[in-house]
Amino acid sequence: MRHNLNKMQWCPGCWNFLVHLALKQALSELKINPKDTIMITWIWCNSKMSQYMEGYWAETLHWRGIPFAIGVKLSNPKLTVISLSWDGDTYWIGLGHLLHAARRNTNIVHITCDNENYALTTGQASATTPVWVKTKSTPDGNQIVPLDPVALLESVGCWFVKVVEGNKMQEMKDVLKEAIMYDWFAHINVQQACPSWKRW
C-alpha cells in the first residue's frame, strides 16, 4: 500500500483486499522494482487497487485498460505493465480488447476480479452471472448463458489464461508471479466472492 494512504475503499470482507496482497507479495518476491512496475485499472470497485499499490499507475476509463496497458508497454518494453478489472468491464463491455490483445499476445499481465455481477452500481447480472440467479436487473432470474472467458480466449489463441479462486492466497501468488514473468499476454481469472451482493 502506498504510505500516504491508509484507508481502503472496498466494503468489508470483499476479496479485493485478497487480490491486493497476493500481487504486492508476487512483486515483492520477483524484486521487481516498483519504479519498473505501472498498473493500470479500469473503472469498478477494483479501479482503486492501483491507488494501494507502490509503483506508477493508471485509473483509466470503462473498457479502455487493455488498450492503454498495450500502449504502455510499446513505449516502454521494460516496464512490468499490469491490467486489472473485472468481470463487467473485461468480459462484457471490453470483450473486444481483451480478446485482440490475446491475438497480439504483447506482453501485458491483465487480471479480471470475477465476481459475476455489478457490484459497485448494487448487484446487476454481468456476463458471468449463473443461468437463473436473480439480481437487481434480473428479478425473475437471468436468463442468457453465462460466458466461458478461458475457453473463448483459448479460441483467440490465447496461450496463458488461469482460473483462480481468489481466496487461494498461495496459489494465486504463484500464478500471478508466473504470469508476470511470462514474456506474452497473460490472463488471470481470479473468481470473487462479493459480500454485498452475490448471494449465490
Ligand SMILES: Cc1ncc(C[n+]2csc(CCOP(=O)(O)OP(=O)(O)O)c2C)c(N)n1
Second form
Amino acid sequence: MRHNLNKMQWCPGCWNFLVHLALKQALSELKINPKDTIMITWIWCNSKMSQYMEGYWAETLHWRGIPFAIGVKLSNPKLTVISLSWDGDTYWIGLGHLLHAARRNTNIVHITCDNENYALTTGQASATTPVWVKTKSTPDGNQIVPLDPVALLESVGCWFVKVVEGNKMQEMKDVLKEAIMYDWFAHINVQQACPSWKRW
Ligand SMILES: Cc1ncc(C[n+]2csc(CCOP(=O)(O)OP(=O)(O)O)c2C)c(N)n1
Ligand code: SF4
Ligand SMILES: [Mg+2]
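Same protein, the form predicted in complex with the ligand this time rather than the form predicted alone?
Below is the entire complex, every chain and molecule, led by the chain shown above.
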C-alpha cells in the first residue's frame, strides 16, 4: 500500500496532474477508504499515477492491465478497482481486452487518458491521432482514420462510456464519481493535452 509519495515526474503542463487531482477528489468526496481501493496501471507516462495515490496498487504488463483488474475484482468484490491506461494501449495494442471487458461487464472503472499519441516512446501516432497530423511515425501525415471509442464500445453493448475534457475539473470529477458508483464496467475517455508531443 502506498502513502504520501508526491514527487511527481511528469512534464510541466501535462494534464496528468489534473486527472490525478480529479481522481483523488472523487474518491475523497465519496469517502472511499484508501484501503478499499486498488489502482492498476502499466506502461506509459501516467502509469506513475498509482505511485501518487493512497491505497493499494499494482503495476502490470503493457496492454494486460484490464484482465489483471478484472481478476482483482473477482477475487475481492469489495474493492473499488480502477484501471488507468492510455490511448496507445487501450485503443490499439490492448484493444481486445477493452472490448471483452465491456462485454463481460465486470464492475471496474477503466480510464483512458487520450493524448492522441504514444508519448512515452516520444510521439508516434496512436489509434486516436487525427488524420493528416504529422508525427514521428507519420512524417507525411497520418492517413488512418482515428478510432471512435464511444461508437466502438456501444457496438459491443457497453452501457457506461463517456468522454470528458481533461481540463474541466468539475465535470471530470463528477463523471469519475458516477463511474465509481456504477455497478458494472465503466469506461471514461479523458481528452488530454501532452505539451511535449501533441502539437495539434
Ligand atoms: C508489448 C509492448 N509493446 C510496445 C512497448 C513500447 N511502448 C511503451 S509505452 C508505448 C506507448 C504508450 O502510448 P500510450 O499508451 O498512448 O501512453 P502515453 O505514453 O501516451 O501516455 C509503447 C508502444 C512496450 N513497452 N511493450
Ligand atoms: S510526454 Fe506528454 S503525456 Fe507524458 S508526461 Fe510529458 S506531457 Fe505528459
Ligand atoms: Mg498516448
